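One chain comes next, on its own, written as structure tokens: the form predicted on its own.
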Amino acid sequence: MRALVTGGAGFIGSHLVDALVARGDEVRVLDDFFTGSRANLNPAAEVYEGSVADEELARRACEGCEVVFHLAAHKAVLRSVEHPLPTDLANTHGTLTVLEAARARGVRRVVYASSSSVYGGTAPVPTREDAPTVPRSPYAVSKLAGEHYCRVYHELYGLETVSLRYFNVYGPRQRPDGAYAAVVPLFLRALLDGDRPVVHGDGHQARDFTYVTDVVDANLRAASAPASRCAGRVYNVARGVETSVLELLAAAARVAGVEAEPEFAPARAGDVRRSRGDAGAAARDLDVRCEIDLETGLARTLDALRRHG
């Protein structure tokens, strides 16, 4: 199979590229390296450098591909609050551009990376896909818009689309540097450096942490599941386990073998209070089961951080 991975130099995308290459697929990567890293690139992948919002480039990248995994995005909630227009260009317009390119080039299926942030923290917990969506940041709005575009392209044009709502993905290659770094690499880096990890808010806000290889597996299964079962639909990708930020810090400290004394800071704009996914639909339709427990995932992430920085 020939596949295109947009955002294939990023954290999740590069792991997906590695998995596709390992099973013998011909892989293309479309990435502008805004947040992705050339160090993440698999040397077997063909690289198209530029924005997913570039119509001509997207069409060239999609030429001859059977499946497009669309992971390219401006991902940080806080960045989207501070810079909403670039977020919308990359996420909303970029998704529409990729869908149109896929349609024009006869791609069979587009697997779209969405986010649990579309729920906005108001839905019942655990949260099913039919819960109300009340996004609380420009990033979440853009991800929900992309889901609707995927559904419409399936209904209007017959393009097979599957949208996956990721719940707090973590793992190796997730960068601990920068103003918009995620909580897991920030905690691990601080613990390794002997610093006090910063906890925003009171630390009792809860998340459903999902290890990156489980997310990669969900993408692969979403690409091959029967269209009659999943095309045009959206699925949670989650372990279904709720962990508070303070519990996460305690688990990270146990794995690192150190004591953790947090430093508290104001809550971040756009953050939700609780997040936990009901992954029953993904198990039923895609045979997806997220199986890596938190401490195992943290240990693997910590090992990669020690080895590669």
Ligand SMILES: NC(=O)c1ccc[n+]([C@@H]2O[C@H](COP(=O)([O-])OP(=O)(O)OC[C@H]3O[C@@H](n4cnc5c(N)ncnc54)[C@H](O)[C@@H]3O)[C@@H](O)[C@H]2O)c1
The other form holds:
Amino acid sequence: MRALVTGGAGFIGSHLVDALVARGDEVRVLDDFFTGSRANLNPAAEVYEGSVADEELARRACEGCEVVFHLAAHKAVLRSVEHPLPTDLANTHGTLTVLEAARARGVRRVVYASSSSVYGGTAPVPTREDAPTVPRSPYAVSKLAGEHYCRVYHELYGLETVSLRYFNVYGPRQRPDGAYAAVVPLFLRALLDGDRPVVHGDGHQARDFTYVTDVVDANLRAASAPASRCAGRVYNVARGVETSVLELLAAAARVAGVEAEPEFAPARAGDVRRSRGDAGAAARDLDVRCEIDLETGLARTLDALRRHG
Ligand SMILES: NC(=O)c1ccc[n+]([C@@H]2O[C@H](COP(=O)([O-])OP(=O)(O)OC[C@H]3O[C@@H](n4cnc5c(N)ncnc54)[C@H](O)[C@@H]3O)[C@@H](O)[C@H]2O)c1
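Switch over from the form predicted on its own to the form predicted together with this ligand, please.
Time for the whole complex; same chain goes first.
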């Protein structure tokens, strides 16, 4: 089939592009390279450079595509707190623009990258999809707005939409640089460089770390599962295991074969205490199982960091 991956030059999107190309699909990428990188781009992909909020470009990119995987977004929570307007334009307006282009061009299904941040940290753990959503940053608001747009486009226009709430994705190509980097690449980079990894707060805050190829697999399954089961719905994509930041650091140090002496820094405002997804609905309706355990995922990520920097 022909598929469009928005954000296909980014961390998760580029792995998805590789998987689609590997199985013989014809792949387009729509990306403005805000955080994405040309080095991530699969050479077999056809590139449409520009913003998902550009109506004309989005329509052209959707032309003749059966499925759109919509991953393009400004995804750093802290950046959204500092710069809410560009986040809203890329995420909320960008998602609406992609849905409208998909509708206009007769796309069958849109698989949307949402986020566990929509829960806001108050829901019972493990968290099911029907838990209350209390977004606590402009980023989380934008992701939740995108989910509602997806549902409404299914209900009003019959576009098959499936929203996936990713939980803390990690893996090769996740950037360890920049003020908004995620904890796994930051820890691995520090350990490789012989620096002390910085732990915000007491380190007992816990996350549900989900390896990138499991998220790619979830996207592929969400694109092909029967519409009667999943269209217009939302699913957690989570391994379903809680790991504290200190446990993560210990595992990373084991994998790297070094000692880790953390440096503690003040807790970050709005940091959620616990996060763990109930992955039952995705297993039932989409046959998704996130099976890569933390040490295996960390070893693969470390290997890629050593090879490619
Ligand atoms: N990484 C995670 O842990 C995580 C967790 C939950 C949800 N998500 C979601 O997954 C998706 C992919 O995230 P990622 O971690 O790969 O981030 P990323 O920053 O590596 O990828 C995002 C991509 O979108 C592109 N982009 C940004 N704004 C754009 C715009 N206006 N028009 C076109 N392209 C644009 C960037 O250049 C980049 O290539 C995002 O939607 C994010 O919200 C990620």
